[in-house]
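Quick heads-up: it's one chain on its own, the form predicted alone, in structure tokens.
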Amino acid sequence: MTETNQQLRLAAFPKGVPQDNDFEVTIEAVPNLGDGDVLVRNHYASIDPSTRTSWVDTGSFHQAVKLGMLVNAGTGGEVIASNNPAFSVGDMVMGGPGLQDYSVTDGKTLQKIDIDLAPLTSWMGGLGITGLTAYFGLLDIGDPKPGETVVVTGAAGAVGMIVGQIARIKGARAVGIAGSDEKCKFLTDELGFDGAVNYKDDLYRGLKETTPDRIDIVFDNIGGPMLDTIMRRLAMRSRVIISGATSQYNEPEIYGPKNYLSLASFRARMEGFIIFDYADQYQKAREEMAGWAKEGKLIFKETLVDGTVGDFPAVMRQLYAGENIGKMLLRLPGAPR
């Protein structure tokens, strides 16, 4: 091919929100296909904040990202060449070695997807990891019965969105915590949450007045002060789900919860878990959820960002500044409109 490919590598380890200069564009020419290979156009780039989390330096050979490196973004395109047998031009996959405008691998770390199912972007957001983390972090640790009360953090955001229009689906009460009137807005007149709040207002007095019957789980995608708070709600033999803890990746040190002996008070425990776990069951949760979703019980919601590999960390910093409601995608040059 003649096309050249922009990539995007770690150019330094960021201290604090990541900015532009920790990055760097190169440019190369497309490669040759291999024996076995597949060349995918990428369209959209994952947005997603635990990427910063392998930013950092360990000073090990695990390091999961070292400088040089291509950025380990998601990303989801077509593909438009193919010596592998698997995979033909014109279908869409989502995966690939990090973010840059052309891939190409031997297809083992590409998933193909039924755009007769959902959207490519969909696939990105509510049936990819984010949606994913939503259904196993819910249903598998925090068990919803039908009238418990599930609190979830970033409610708004890619997973949360999810989180809260399962436990409706399971006949459980969701609130939402986001930040900002439109958010919490959004959260009960479109998604139909039983109740959000504000946290940059009172969050406590919002929450006694959204969980009356106190809460029964919690889904943390936040951490920091905001799960204290939350955990002075708890009732007895509550369930906490460790999901993420956004406000705390570009922190020098993590704020870890002083409200603990909540747990032991009522009886209730805190757990976290890691998605990969679930790998074998990806399967018939994404069928599930895609039902859902045809019964129009389940809406996935995206914000797309068009721009290039390089405007990268500056959307980047539009999720960490709250400006996306459900899932954040860059979308490259060359994606459809």
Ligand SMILES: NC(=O)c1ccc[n+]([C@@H]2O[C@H](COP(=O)([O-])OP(=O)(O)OC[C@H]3O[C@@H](n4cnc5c(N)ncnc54)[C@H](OP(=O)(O)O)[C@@H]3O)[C@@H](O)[C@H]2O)c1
Contents of the next structure:
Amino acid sequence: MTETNQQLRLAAFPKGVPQDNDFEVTIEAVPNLGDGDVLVRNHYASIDPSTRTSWVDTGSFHQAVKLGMLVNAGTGGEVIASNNPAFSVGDMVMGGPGLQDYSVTDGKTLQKIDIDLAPLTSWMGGLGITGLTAYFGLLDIGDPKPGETVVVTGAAGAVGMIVGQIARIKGARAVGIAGSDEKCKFLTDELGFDGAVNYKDDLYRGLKETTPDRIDIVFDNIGGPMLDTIMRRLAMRSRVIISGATSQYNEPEIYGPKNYLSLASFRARMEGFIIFDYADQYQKAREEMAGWAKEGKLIFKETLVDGTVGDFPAVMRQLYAGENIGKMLLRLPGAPR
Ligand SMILES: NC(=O)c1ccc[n+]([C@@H]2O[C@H](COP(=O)([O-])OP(=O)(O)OC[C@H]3O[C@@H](n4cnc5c(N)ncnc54)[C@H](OP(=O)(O)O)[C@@H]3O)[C@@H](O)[C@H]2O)c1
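Switch over from the form predicted alone to the form predicted in complex with the named molecule, please.
What follows is the whole complex; the chain from before opens it.
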């Protein structure tokens, strides 16, 4: 194999928003396959705000991502050679050791995907971890009832856009909070959200207008002071779901909720979750979501940015600047156009 393999490695623990010089591009030969090995040409890298949280120097030997390691982005691509009976050339797969053009593995971390059900880009978004996060966070923790009001932050992003749509499928009202009028219009006009508020305007006033019966479920992806404002509109027995806190991932100190006593006033509950706890139920959830997508009730959307593995930090910055609608993916040179 004469191809070269571009890889992205962590070179420094970023301070604030990740910069190009926090990373290093290395170039190696694509290794030959041993017995049982699978060679994948990666087509996409997943851009997730939370990846940033693993690039922190804990000083521990057990640190998950150490300097010099491959950047821990999710990847998806195509099997181009296989010595493993479980994989054939042409199979589309997700997973692998990190961000690089090619990966050679024993296949244990690869998941074969069914492209008859949905394209690879949807598997990395709506049917991937972000879609599953929306599904289980909302349905298992929020348990929305018909007529209830669900408010989701980061609403035009990968997780948020699925949350609002599933809320509507369950008969609840969906109100999204996002960072531009264009995103708000997308939520109401294209995804059918009942309301949307641009948090760069007057967030509390926008919430008062769009949640006349107050808020039964908050699905929070953003955190920070925005959550304080939303919690002023809680309804009795409401549920506040902590999915993540994108606004805090580049901050040196995390801002926690200031008005948590509203949980007492409104007999409300705040609960966080980690999607990996639901791994044994992914398949069933994916089938249900793919069914909704086929019926036209659930729309998947991705923002694809073309580039090489070295462009990953720049695309990460675009995500933090809110330049994505739906799931943000870096499309690598080998991907079909
Ligand atoms: N609990 C779990 O197991 C789990 C699993 C996966 C993901 N998550 C969490 O889900 C959340 C959403 O992830 P995602 O992949 O769907 O990301 P995303 O929403 O697609 O992208 C991030 C969005 O966050 C907004 N944003 C960025 N910086 C912000 C800031 N400082 N203040 C306000 N908004 C900001 C931007 O939208 P605007 O233009 O609207 O500002 C941006 O488009 C993350 O917090 C992630 O950690 C949790």
